[in-house]
Each structure stands twice: as C-alpha cells, then as structure tokens.
Amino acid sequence: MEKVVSGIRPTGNLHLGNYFGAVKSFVAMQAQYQCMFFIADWHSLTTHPKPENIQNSARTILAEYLACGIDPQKAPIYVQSDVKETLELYLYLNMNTYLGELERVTTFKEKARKQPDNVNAGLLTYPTLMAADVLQHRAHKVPVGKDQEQNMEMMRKCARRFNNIYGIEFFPEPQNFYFNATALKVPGLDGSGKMGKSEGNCIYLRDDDKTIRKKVMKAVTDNGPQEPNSQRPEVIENLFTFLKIASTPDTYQYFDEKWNDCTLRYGDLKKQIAEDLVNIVAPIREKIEEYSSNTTLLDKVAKEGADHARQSAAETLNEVRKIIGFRVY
C-alpha cells in the first residue's frame, strides 16, 4: 500500500481553503492509502510565534482534523516537533541543496517581500524541511494545494540528488496528489486569487452561521453581466467556484444560465452560496467544539501518532546514516 504524508502549519483555525484544498482529500485517502498527517509547528517558527500560540494552535488543528473526519486509527496524526528524527534528515538534505535553488523558490521570494525584516534561514530552507517531513517516511504521495507545486518539485529534487550522490535508489520521488483532477485553489472573498489567513479573506471552520452569511454577502462583485454568454470576470468566477464546491450541479447550472441570459442577481447568488456553506461548516463546527473540550483525548491522539511517526522515521534514518557512512545507533 502506498504511503501518503502531508501536514498543515498551525497558524490559527482552519479555513475553507484548507478544508477543500487539503483536509477533504486527507479524509478520502485514509481508506485507500497508508496515511500519516502532521501539524507543522516547526514550520511556523519562520514567523516567530509566541510559545502559547504554538501550543494552543497545535491542539486547535488536531481537534479540527478529527472533526473533519480523519480517523487516527487509520491515519495517525502527530505534531511535527514530537519527531526529532525530522531534524537530522533536514540537516542531510540541506547539505545537498544549493543556495541558488532555494533563493529561486517563489514562496520564499513572496514571504521575503512580505516580511523584509524577518528573512531568516528557516524561511529559505522551508522546502528542505518540508522534504524531510515526507522523505523520512519514504512516502509516495503528498496531498497539496497548487501553491505548493514548486516545493514539491524541490522535494523530488532532494530525493533524486540523494539517490544519485550515493548511487542507490532509496528515496521514492513523492508525487502531488489532488482530491480533484487538478489542484483546487479556493478563492478569497475579497476578489483575490486565494483564500488565506494573511489576506483576511477567509471563512473559518469555527465561524458561526451568522458570520458566514455576513462574510459571503460582503464578497466583491461587479455591475453584473452586460451581454449574453459573456466571459465572467475573476471576481465573479470566484463566486461560481464557491458554488461549484459547495452546491449541487443543478444549482450551479441554474445560476450559470442566469449569468448567460443576463438575469443574474448577485444577492440571490450570494444567499445560495452562504446557505450551502453553512450546511457544510455547521456540523464540522459542532464536532470541533466537542473535540476541543476533550484535551485528554487530543493529547492521547498526538502521543500515539508521534510514536508511530518516530518508529517510521527512525527506520529511515538508520538506513540513511548507514548509506552516508555514519554510525547506526
């Protein structure tokens, strides 16, 4: 059975972009693959969070994972920092990765532009830590969003380079896995291309019904269709993307026809989207509150997940040390 590994940075509550872009695929995969999912708290250090933020966010994400349907008996869930073996592999991968390659990564350049006073080494080597997270388990697939495609190529490059340097086919080259045929990018409500915490354009899985409706009704629109069967501008296409992922095909077709014959009312479209999103989020939110109140269960799930992950990573690291020429403990 193929191995699957993926994680999410604990930078607050999960939003619909996380859910449709990654977590929903996690749930679908756990019955078909040997899965492990983790909470990437080391990655969050690139933005210097406070200790209490790291601790609270890890439990928050864990509760949300469980509420979304990840079964830790099928797919262990662990906190990245509980698996120290990751750092050793991270070191080896950094030794084989070139500065120029890391500086050309688009996500590094974007983050450096957004936080010019905090362009740290961890930000630069983010792709190699991400590679260590996955390669330590010799995983075959990684559920990722479209924005991670370049980091995935860096991960495959790390695997190939290790194999080439030591003349051994040890690491598989992990492939991108998408829940749909292509990567799903959930748009922001402000008309931007992507839903994200830093952009402040999210619907969170903890949002109540009133908040969801309010956010959707404020979504950016234009003056409406001017000619029959015209192409939709990006801000309107974003709304139809929400309709596609949250509503029935018949509902999508109804509003698509309204656009094409120039009778579409944005108020009606937004109300439909809001109600369909409420129907998705409400049951998840209720489960999040239930799991969040049971810290004993959360800690138990995290410990069992870490034990499983450490055993998997230790087996890989023992082989890596042997291949490189270091003593095996």
Ligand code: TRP
Contents of the next structure:
Amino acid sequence: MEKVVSGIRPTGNLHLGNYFGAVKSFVAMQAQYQCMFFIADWHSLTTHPKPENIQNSARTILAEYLACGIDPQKAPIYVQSDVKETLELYLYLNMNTYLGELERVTTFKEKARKQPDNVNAGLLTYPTLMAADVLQHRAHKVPVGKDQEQNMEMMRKCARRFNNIYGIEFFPEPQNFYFNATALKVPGLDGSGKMGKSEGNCIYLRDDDKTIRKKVMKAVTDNGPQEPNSQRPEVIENLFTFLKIASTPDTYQYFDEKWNDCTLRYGDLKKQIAEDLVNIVAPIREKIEEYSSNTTLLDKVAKEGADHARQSAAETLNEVRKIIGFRVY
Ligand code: TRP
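Mind sharing the form predicted together with the named molecule? What's above is the form predicted alone.
Okay, now the whole complex, with that chain kicking things off.
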C-alpha cells in the first residue's frame, strides 16, 4: 500500500473551511493509504513561540483531528518533536542542499520580508526539514495545497540528489496529492471568496449553536432576486454553496426554485443553512470537548503515534547510515 505523510500546522481551532478541505480528505485517505500525520511543532520554532503554548497546541490539535474522524489505529498521528530520527536525516539532507536554491524558495523570501529581524537558519532550511519529515518514512504521496508546491519540488530534489550521489534508488520522489481538486471550497460568510482565519469570516468547529446561528444570520446578502431565472451574484451564490455543503439535494433544489421564481426569502435560506451547519458542527464540537478533557488518552495516542513513526524512521535511517558509510550498531 502506498504511504502518505502530511504535516499539520500547529495552530489549532479548525474552521469549516479546514474541515471540508484538508481534514475530510485526510479522513478519506486513511482508508486507502498507509497514512501518517504529524503536528509540525519544530517548524513552528521559526517564529519563536512560547514554551507553554507548544504542548497545549499539540493536544488541542490532536483533540480536533480525532473528533473529525482521524483513526490513530489506521493513521498514526504524532508530534514531530517526539521523533528525533527526523533531525539526523535533516542534517544529511542539508549537506546536499545549496544555499542558493534555499534562498530562492518563495516562502522563505516572504517570511524573511515579514520577520526581517529573525531571518534564522531554520527558516532557510524549512524545506529540508519538510523533506526529512516525509523521506524518513519513504512516503509516496503528500497531501498539500498549492502554496507548498516549491517545498515539494525541494523535497523531490533532496530525494533525487541523495539517490544520485550514492547511486542507489533509495528514496521515492514523493508526489503532490491535491486534495483541493476534489475537496469542497467553503466560502466566507462576508461575501468574500473563501473561509479563512485571517479573513475573520469563519465558523469554527468549537463554535456553539448560538454563535453559529448568529454568524449565519449576519451573512451578507442583497435585495433579493429581481428577475426570474437570473444569475446569482457572488454573495448569494456563496449561501447556496453552504446549502450544497450542509443540506440535502432536495433542500438545495427547493431554495433554487424559490430563487428562480423570485419568491426566495433570505431569512428562510439562512435559517436552513444555520440549522444544517449546527447539525454538522455540534457532534464534532462535543467530541472535541470530550477528547480535550481526556489528556491521558491524547497523550497515549501521541505516544503510540510517536512509537510507530520512530520505528518507521529508524528503519530508513539505518539504511541511510549504511549508504553514507557510517556505522550501524
Ligand atoms: N509546510 C506545511 C504547511 O505549511 C507543513 C508541513 C511541514 C508539511 N512538514 C510537512 C506538510 C511535510 C506536508 C509534509 O502547511
């Protein structure tokens, strides 16, 4: 079975955009591939977070992913910093990676611009750490968004270069796995393009029913349909997208017809969307709360995940050490 590895940014508080995007794709993938997911807390050190935030954010994220349906029996989930084997591979990969190519990575240039006082070596070598994350498991596929394309190129370059230097087909070149092609894009509630944290237009999986209803009822609309069968403006189409995501096809058709014969009342449409979203979010929220209060279980899941990942990485590193010419005990 093909192996899939993906990192998760350690910023908790998932919203519906994350849920219907990456998270649901992860849940679907765990049935078809040998998946491993990890919380990328080493990567987060490039911005110097506070120690007290690190452990808690790992638990927060674990609770959220478990609540969404990641099954650690099928897809081990671990905390990056628990598996120190990664660092050894990171070192080897850094030896074969050139300053010039790292400096050309757009995400590096962007971050260097954003934090000019903290352009550290970790920021520069972010792509080789990311390569080590995946290559240590000799994974075949990495679910990523478009923004990670260059990092994925670097990862394949690391694999290829290692194989070339030692004249051995050891690392597979991991392929991008674009879940976005099939994933549902959740719009914002403010009429703007997409649901996103920085846009401030999110429904979070931790929102209570009242908050969800309030957010939906406040969604931007217009004066209503003016002519039969007219095209919907973006703000209204966005509401229909929510309907498509959260409601049954019958319900969608019902409101679609109302739009087309100009009898649609946005209040009714929003109420429908709100109730359907509540029905999706409430059970997840309850599970998040349940998991969050069970730190023993969360720590057990993380430990078992780490044990699994460590073993997988150690097998690779043993081979790598032999290939390079180091001793293996
Ligand atoms: N760079 C990824 C992001 O910003 C996170 C990440 C780190 C990752 N290591 C990874 C993703 C390995 C996939 C595979 O979202």
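Think of the rigid core as the biggest set of C-alphas that the two forms share within 1.5 Å after superposition. Everything quoted here is computed from the prediction, not taken from an experiment. Residue numbers count along the first chain shown, from 1.
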Rigid core superposed, CA of residue 207 - does it shift 2 Å or more between these two forms?
yes
If I superpose the two forms on their rigid core, does the C-alpha of residue 126 end up displaced by 2 Å or more between these two forms?
no
So, superposing on the core, is the move of residue 154 at the CA at least 2 angstroms between these two forms?
no
